[in-house]
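Here we start with a single chain on its own, the form predicted alone, put down as structure tokens.
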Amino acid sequence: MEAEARARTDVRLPDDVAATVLSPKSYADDSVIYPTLKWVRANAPLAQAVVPGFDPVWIVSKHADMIAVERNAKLFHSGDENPILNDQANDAFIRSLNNGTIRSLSSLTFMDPPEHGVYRNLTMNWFMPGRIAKLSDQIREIARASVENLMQMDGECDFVKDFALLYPLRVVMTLIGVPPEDEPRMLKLTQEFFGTHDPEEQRAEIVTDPLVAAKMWKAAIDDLYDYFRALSEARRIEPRDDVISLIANARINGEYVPDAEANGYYVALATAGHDTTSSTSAGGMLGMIRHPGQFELLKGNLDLAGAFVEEAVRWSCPVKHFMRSATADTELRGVKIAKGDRLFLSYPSANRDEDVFDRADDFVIDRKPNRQIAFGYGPHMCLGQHLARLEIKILFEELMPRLKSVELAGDPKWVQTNFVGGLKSLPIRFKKA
């Protein structure tokens, strides 16, 4: 009843628009979600979505408002409520398994100051640009092998399944410390972790359960915890030069990092660390296919590879939302936000805000400036952003000289998710250079 009481009738999205913005199915069709978000920006840039079964949530659709919320982590908390949108029934199920708390994963996403800063600092230096740059040769070797495998195919493939998924998986698992033979297991668990609303990713035994999202999430986390717990223990006995060893042997106030927080770190790095990168790589390729001049532009000038990455992550935007909750009464865009109100940060909308991006729906590699915020902003900005940028840049530096042309060989398909995801199938036909 408390959630319903917070619903505002004076600033409220039409019911059909609200349902479209929140529905995972909408994000599987860019001809649905992007026109809807464009309407929201033009007509109700900050308004409540009131959808049966969900808490009322404020849809933050504008670039400037996203920055205002993201930069103020004390006023807008990430972990007081679920930082990922679930319906009330699935959130209640999660609480029932966690002694009444919504914190189903002790990762940075679920943390607020000062706890967030303490745990982010554990690995911040490892992910700084200078440290990441030293990995270039190792990453390029993996990229060249991946491109060579693609060249062995008979001019036709699924760019996602046969290429884009596998390369960042190998890079991230190598750096984290997961052995190559376990990579297929990590890929499957990641697809389940982020595909809780996609029937093709759901486990057969719970696909028809009304609590399928929460149960999928919990099952994937449990399996990932079991895997990383053993690996973490092994790294304390025999450390290596990898991220698991760093976290497993780190200490806070003289004590090892608690199991829940260590496992939360491992899970976040092992899942988001490659899923978002593969989604951006595939989205960038689709962007060039739909805007043919951009393919030739990049192919003719590989110095634009860095700019390509920025446009690919803006245009494909693999992170669809994060949630925040207000810790005090405040005001945003002239609208009163009450203490406890929940805010849905729409990254695809902010990244196509016409006030910031000219030709916002077009894929423009040499866009200047490109103020994309697909990696977030402020204290919660993506820890692995520099690694992701380097991975994609190197991949396309190696790929483009080997391609003469690329075209669609079938219809693209996206994951049904309003959280994290992108293309799950991109059939292409290509000619070698």
The other form holds:
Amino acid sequence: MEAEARARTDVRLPDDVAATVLSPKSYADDSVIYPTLKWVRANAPLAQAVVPGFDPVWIVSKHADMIAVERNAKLFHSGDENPILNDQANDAFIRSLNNGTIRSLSSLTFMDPPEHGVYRNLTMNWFMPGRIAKLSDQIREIARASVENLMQMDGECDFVKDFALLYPLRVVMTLIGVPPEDEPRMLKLTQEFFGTHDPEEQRAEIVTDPLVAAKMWKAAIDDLYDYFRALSEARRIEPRDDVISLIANARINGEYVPDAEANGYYVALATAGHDTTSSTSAGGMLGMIRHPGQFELLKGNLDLAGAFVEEAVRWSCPVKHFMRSATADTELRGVKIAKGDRLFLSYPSANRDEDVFDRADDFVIDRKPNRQIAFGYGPHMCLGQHLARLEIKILFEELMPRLKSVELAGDPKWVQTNFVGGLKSLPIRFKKA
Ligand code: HEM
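What would the structure be for the form predicted together with protoporphyrin IX containing FE, given that what you showed me was the form predicted alone?
Every chain and every other molecule in the complex is listed next, the one we just looked at coming first.
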């Protein structure tokens, strides 16, 4: 069925609402995206967005529906279509570069059963809580150095650029095995990889032309591939206790992991692991600033640090969507979904679903229970979730005792993205404890 023919008239979002949910710009303004998603949940919880230039997509806005879709990875595939929403011109361009397939990156997010399980199993144990906990001391050392650095600043800084951005980059690069001198290159490449819609995050030559954006994305991936190919060869010769050594030396049916899949893994780990985490840390700080009493609550009860992380990731929700497509005709929330239809999983919407969260828009550290779904659900649920949790928890355990108070020193700014990102600037004034 052609994309346009999929458009349904009976369950269709108003055009302005559909455009707002899909537009990267909406996510740079809390006062736009959250009220829109609230309207969707109340009035059209499972409806199609039909936006010129895009395939029609079902907006999955409710927590329960997200779980129903995510847990059924056979019925709802990740890799038949692009798991990240792009316009049709972009997707056609990607297919033209990849012999007709949409798989521009052989990473877990593009894989379906049974392939997905085979590749996920390679690193699953490495990312389990018990294994990750062993890295605590190493992570705490990096956190302490970051906090110390912040304390050298004169009571005023940009919490994102001067603090939150660099710490998770350093942690994830250390753990996957990228040397410190290559970190700035990795940061730049990740921002290009995720932030191609934000004018401030793009290469100089980029303009608003979607084909140029697609080329730019491909260029970022090619750069990352070149980098990791060399590093992986080095780790085969001299393995270390890092993830790159694990993947470079792993075997499937007796053979080394093919280059494309190994590179897909490295790129996914190098890019998925830090923007998300820094956005959550900065979002958590903004949450405390905007909700009186929460800063003091955490400061006085550091054993709430784990609960703080859950609320920070719910409230800031750095991953805005992933896509799925139906492999058979089915029904969800009483609505018929046809084989091949595409679904846009709205994590920020599910994370503020009033059926699951009281005072859903408020930042409440000691929320109980907190069934946030920011890491996804089911077989594709975030591989790095335990690492992300530990990193943010340790950072705030180190930071809070050093701070007496924090206030805004300017307007926060968010990156323009409908995929991954969060605050790009959070000017704060702080008093040291
Ligand atoms: C606060 C930080 C993070 C958030 C909010 C986050 C969120 C997500 C989400 C929503 C997904 C898709 C889940 C789904 O489809 O059900 C995902 C997948 C993934 N994440 Fe994270 N993530 C974070 C940190 C990390 C870190 C630190 C790493 C690794 C170092 C990582 C690696 C991955 C990988 C490899 C996948 C693909 C898993 C698969 O498809 O099987 N993430 N993440």
